[in-house]
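A single chain, nothing else alongside it, follows as structure tokens in the form predicted alone.
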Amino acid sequence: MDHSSGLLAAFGRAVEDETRLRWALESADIAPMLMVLVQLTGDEAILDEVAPFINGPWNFMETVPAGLKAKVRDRLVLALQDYARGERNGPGIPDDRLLHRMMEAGVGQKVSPEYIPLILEEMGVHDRDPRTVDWRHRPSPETLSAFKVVIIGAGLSGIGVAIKLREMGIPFTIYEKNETVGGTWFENTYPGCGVDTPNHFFSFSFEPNHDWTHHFSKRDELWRYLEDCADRYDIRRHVRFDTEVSAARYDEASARWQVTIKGADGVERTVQANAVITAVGQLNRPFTPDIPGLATFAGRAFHTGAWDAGADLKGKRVAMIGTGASGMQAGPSIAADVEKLTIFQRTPHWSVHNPNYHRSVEDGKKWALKNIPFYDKWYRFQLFWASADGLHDSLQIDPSWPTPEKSLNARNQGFRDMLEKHIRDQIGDDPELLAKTIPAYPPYGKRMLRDNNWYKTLKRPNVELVNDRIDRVVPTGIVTKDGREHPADIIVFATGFQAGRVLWPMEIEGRGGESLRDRWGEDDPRAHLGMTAPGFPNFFMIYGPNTNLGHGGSIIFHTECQVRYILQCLREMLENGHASMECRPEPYDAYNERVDAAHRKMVWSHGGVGNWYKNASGRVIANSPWRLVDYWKMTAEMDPTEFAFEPGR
């Protein structure tokens, strides 16, 4: 079926039951609905009429009068029916001028024209996924079958790159240390575990899910989505489960990687690969602080990232150490069941209120996402802007700003005012608690969290927030520096992960036996575009150094950028008969200098705050300083001049 006939069929499905269509439009969001109408009709008058009432990218930021919404719905029904009857030519993509107007109207904010190519790619105007890498000169079947790729990890990145390798016909094997796919969404089972990026954007662009039950879904639903993707694309048969990679060593004579694996039987084996792709993430090895006396604790102690399913918290005294992402999700989820929840906080986090956080997705909206052409694309763009690049400028340091200890610039101060107001609205009647919960540092200095009823939880009579430093653990609880003992039956560590030790505990040795761990030290990982490094041929990292999205956005979007780039690298080797390709030192050094220079102007380098984004010397090692559109441009086309190639053996 060609693109035009597929669209005609889609219009037919949308209008075959007008009663159902109108029912769905009652639940559909006005901004993407308006964008579809303008795309189908070119009616700029209705755009001018509605746009002033769209005040931001989230659906709760619009004030469109009911009568005007009804007007949009009625016109959209007529337009869809016209297309279904073939009374209009197939809908095209608006020209750049109109598309830019629509983008700005759809999010209620200024949007740079540089986003036009990106939104066109996101809208998927062609039959084929634009992030799929096509062969320019397809290698012979013999060449392809002889080329072996090892992928380490079957989480979302491993699944994503596997799907695209399979499309290209490049053989691969995934080694996964767990019993099934899903990575972090399989491993993390703590109460309240969920995503803090809206999940209609936190999903593969080529595999949208229109049946999410909530706008911000919980762990089980996210894991099922990844399981379904693995099954739909027949990836599971390529995975060796319960098998951990402990080392990978490059053999220069054969231009092959010797990968050491250990299965469930405990026996180590070695497999060979032409290329290795790591997809293990940055947040998969829990960090548990070394607290004196911890071994003497008489109760259970475990990390949120390795939740003890056998621990019954009901009626227990629980001590939770840490108030980051997992703590802010787990705390409110267990507070009602425990006798006492004592929360130990080093520094408070900023937490933003989003009315959609606990909301379910209406059935009518699900129907609209599935059946109304282009509606899901415009909705995804809204979420892209709302959760990512729309706020990037607020994270830049204004050197002339008068209160740098509290905020960075005027817009950042505006965020601070909004966040403080929310906290005061929740707990302002408790001055002592309020003093513990308002951060002294600028917004986004640490990871911005979602308010999962956190402040309401802190006001519960059985919850105590402790700011005093922990001195030691004793058999019956935790003692703070002031000498007070806090009784506990269970200790929960919500203390994050070993983000600075990228690829740890694997031992990676490249050309000349150089260890990647020695190159990086304990906490200074670096890579060109976050993916490659000199001295490590045919070795590619997904979610490598400086690719975490601290300003918001979907890590899946970033992953798709990296997957496309890596597949272009493999294509370059296979089409040209190269045995290896290796990043040159010059682009590697230049890129990392650009990264550091950009970070020096951003919030994560702020001297008044510590975070897991920085290493011991203060260098930001985890986060990308770029907007999503910047990284999308950087990775859209692999530059062969940045690599050294060796001929086939």
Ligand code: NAP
Second form
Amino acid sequence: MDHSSGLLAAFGRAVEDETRLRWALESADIAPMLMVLVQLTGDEAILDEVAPFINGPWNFMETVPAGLKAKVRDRLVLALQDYARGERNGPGIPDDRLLHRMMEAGVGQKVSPEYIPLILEEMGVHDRDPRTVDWRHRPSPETLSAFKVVIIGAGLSGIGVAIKLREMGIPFTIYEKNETVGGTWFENTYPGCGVDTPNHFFSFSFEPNHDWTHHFSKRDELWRYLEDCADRYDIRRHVRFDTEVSAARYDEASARWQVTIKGADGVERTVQANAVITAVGQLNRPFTPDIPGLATFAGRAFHTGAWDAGADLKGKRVAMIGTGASGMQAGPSIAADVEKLTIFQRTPHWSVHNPNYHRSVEDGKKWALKNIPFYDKWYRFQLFWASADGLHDSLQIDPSWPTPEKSLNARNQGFRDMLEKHIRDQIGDDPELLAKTIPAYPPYGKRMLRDNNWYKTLKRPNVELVNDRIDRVVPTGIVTKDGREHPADIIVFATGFQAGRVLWPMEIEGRGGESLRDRWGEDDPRAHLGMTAPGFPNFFMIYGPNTNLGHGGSIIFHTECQVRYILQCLREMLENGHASMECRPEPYDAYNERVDAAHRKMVWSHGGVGNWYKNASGRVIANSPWRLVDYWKMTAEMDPTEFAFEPGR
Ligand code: NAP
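Can you swap the form predicted alone for the form predicted in complex with the named molecule?
Now the complete complex, all chains and molecules, led by this one.
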């Protein structure tokens, strides 16, 4: 913890203008304020007094009386002033006992002590980023400069790993098929596109943004954040934009990858790399179903992931196919503008209401995040906890549960009751619509969505929800199996991505010319810890097989775990002069067996529902079955015994 003059100055700035400080505290959240107060004063009595009114990790779950809130604010002002005057030492990180008490009080729930080191790391309370990988024996400048890493993709993961490679002084080049950085947050421009994870947690742990305008921000702001990160860390000059990687082949003689790239000029070139890191995401290649007659459609037809900016929807009859996360954001965002919105739903999704979903962040709260020491850390902890592992046990199948088709266990049934009630509250007066919108399968069988005014939209007079199967497209619209034609001027495909075809359409050839595609088949990818595979030396995947988060958490958290692990791998090679490292078959097989065994007991394997998490044979290939804390532990220290190394050439 920083006891420096910098921290003293920070306290000084916080109390410089008491009126402004008090104004900020009016809109700051009580739980993080309380945590800061206890951290500064060690006052457990106030913790005891307030804790019973904090009933959960979301800020809308507290019922702290106004008088008590005022008391916390007053005391916090005094404590900050004391620190600013230099009348107190520290503050340090409270000891484990108090920390644990504070954490439980702050989220109004039990927090297992196993989370404490993870949470401290995630909150960034340390002097330096604990996810930075330090050299144990720094290689010579010649060794470092001779080593070349190719990163494929300048989205969130690509930028994240680039920032950390730069810190270590390892040379790298990013190849990016788009004209700029941002990946999914650059490409997806459909109306309403945004994030479903609270933003103050959905950001790099080492690069907090205190200016998010909303609790759940929209695409433009998320993209700008990634643009800013690329600039702040001077990443852009390492990126070759408009350059797509089509293949990577491992040359055993030189222990190098031959990477085939194609630039804007259309000419293919080969570049060499000692290591390749893929950062292309699981949801990058849109899936458009091959519906008979589609080519005959007279209007514009496009995918949410490749939104046609030239299409004017105003006053048009729009047919939207698909009701997943993209559809549930796009539909309500266009409904008011179009003449008619016909939504084709194959399976209803579950969606949860969150009062913060559309709320903006008050200016006072932004000020508190920026200026009150530790407030932002405790706020991030709250959000981490709100969206982390709390649900995990409710997604486990109870073999003795009497209604397995509807829910998995008592807690999962509790969610069903709550979610059903929400739907009934929204559209209970329309039994036909109600029957179409309540899913038959257990909650979380598909990705849990946020109710973006979805049910309200379905009730609009110009919106129709069709759940008859689509038969064909005709020039003037869509015909369903019941023979009815639904006229449309525009078709929007909100039909998801080719998630099972990990790394497609790239051709990756490892040792002996074996192709990853041949190894995995069309849709059966697997990797050790989601990152490495035998036969593919010096080849690392970020957001690879079985690393998607289905139960909660931020994918950025998972990315940061993977980045640290991969950097440890590179360190191992560079420090020891190895030419290559390759995951051994035994840990790879054992890991995948563990993944499959865990998944067999979890919700995504449920036979009663399809989802993009599993492949044609029912194996869950996209999601991690682990709690965040489990994966964090598994990846915190790379185990060299799981790899075979080749000496330097
Ligand atoms: P998705 O969840 O895979 O949804 C695709 C939708 O298209 C489903 O409703 C699916 O129906 C339907 N569909 C697919 N093929 C069809 C066909 N041939 N005929 C009729 N309907 C068809 O895709 P997505 O909405 O793009 O979301 C994918 C993932 O991206 C999400 O799960 C999430 O991880 C991420 N995402 C996140 C956000 C966010 O954070 N807010 C926003 C967008 C995307 P079935 O359900 O019957 O298969």
